[in-house]
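This document starts with one chain, in the form predicted on its own, laid out as structure tokens.
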Amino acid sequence: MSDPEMKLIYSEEEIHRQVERLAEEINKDYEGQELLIICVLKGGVIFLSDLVRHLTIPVRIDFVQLASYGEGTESQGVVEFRKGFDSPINGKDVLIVEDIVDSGYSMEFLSQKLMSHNPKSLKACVLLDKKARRKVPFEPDYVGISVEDIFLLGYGLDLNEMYRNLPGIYSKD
């Protein structure tokens, strides 16, 4: 990391520990069934990636991308689709899966608009969770690491659509 003024906060292997008791959690959960995951772009495509390859489930991947951000650090509680999920969601066993959640704006937009298609069940899987920021009773499913409220890069997290490919986590102050 050539940056000075960034710190590492979660190492690689640390998160990876975090990924592998999350992927365990989620199989023995749905044990015997096929999974629909539907991952918020684009910070959780890395987190997907290596939960997935943990997965010994049957399991299919659907996308949506959502708008809460701008290209500001803090959510402005108005969230929009960018885009949205192509897969039917009907009688389905749902998990949606997102880097992390702070307001929960977002989360708990998308949830009402997934349960709005009667899924059989819906949970939501995430990396971080940082409750300090929660505007909403949002509450996840299952969570990788509760972090505290600083502004986090790296692992697919972004500023201004920089840093996601580091593969720890990062605070720049």
The other form holds:
Amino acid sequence: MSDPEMKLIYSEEEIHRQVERLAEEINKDYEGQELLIICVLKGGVIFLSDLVRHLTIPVRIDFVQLASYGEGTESQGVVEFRKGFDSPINGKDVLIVEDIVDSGYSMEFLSQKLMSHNPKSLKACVLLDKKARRKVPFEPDYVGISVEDIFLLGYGLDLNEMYRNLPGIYSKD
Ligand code: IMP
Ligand code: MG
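Previous: the form predicted on its own; requested now: the form predicted in complex with inosinic acid (IMP):
So here's everything in the complex, that chain up top.
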């Protein structure tokens, strides 16, 4: 990344270390079980694709896309499905895979929707956790990296749909 406004916050190597650690934990916790992963589009896809390749348990993968209403980068708490899940949830061990938790509104919405379909278990795995910004209490079960309150880009995270492809995570001045 040669853009002088972009500052590297987490390198590709650091991210991959955390992804492998999370996969090890998930493999251990779900040993002998089958997992249904619900990945949140679009930001979660890069994390998902690295994470699942380190999973040794049997997995199915489904996708949802959420729309949250608010100004710019601020979520106002009104969340709805742009794309819902296709898989049966009832009786399944379900793991949400998401790029980042910020206000918590998105994860609260998705968790409630999934819970209403009676999964056997429901957990959430997020690469990044911006705890200081929480508006509703939401504790992810698996966290890659706890981050400060700065806007991050790359490794799935976007600014106006750009920068998702960067292998590292950056801030932009
Ligand atoms: P929440 O509902 O406020 O927790 O919003 C979570 C969503 O906001 C994430 O899935 C991201 O799509 C987006 N988001 C939150 N923080 C950042 C950031 O630092 N960079 C890029 N997207 C972010
Ligand atoms: Mg997201």
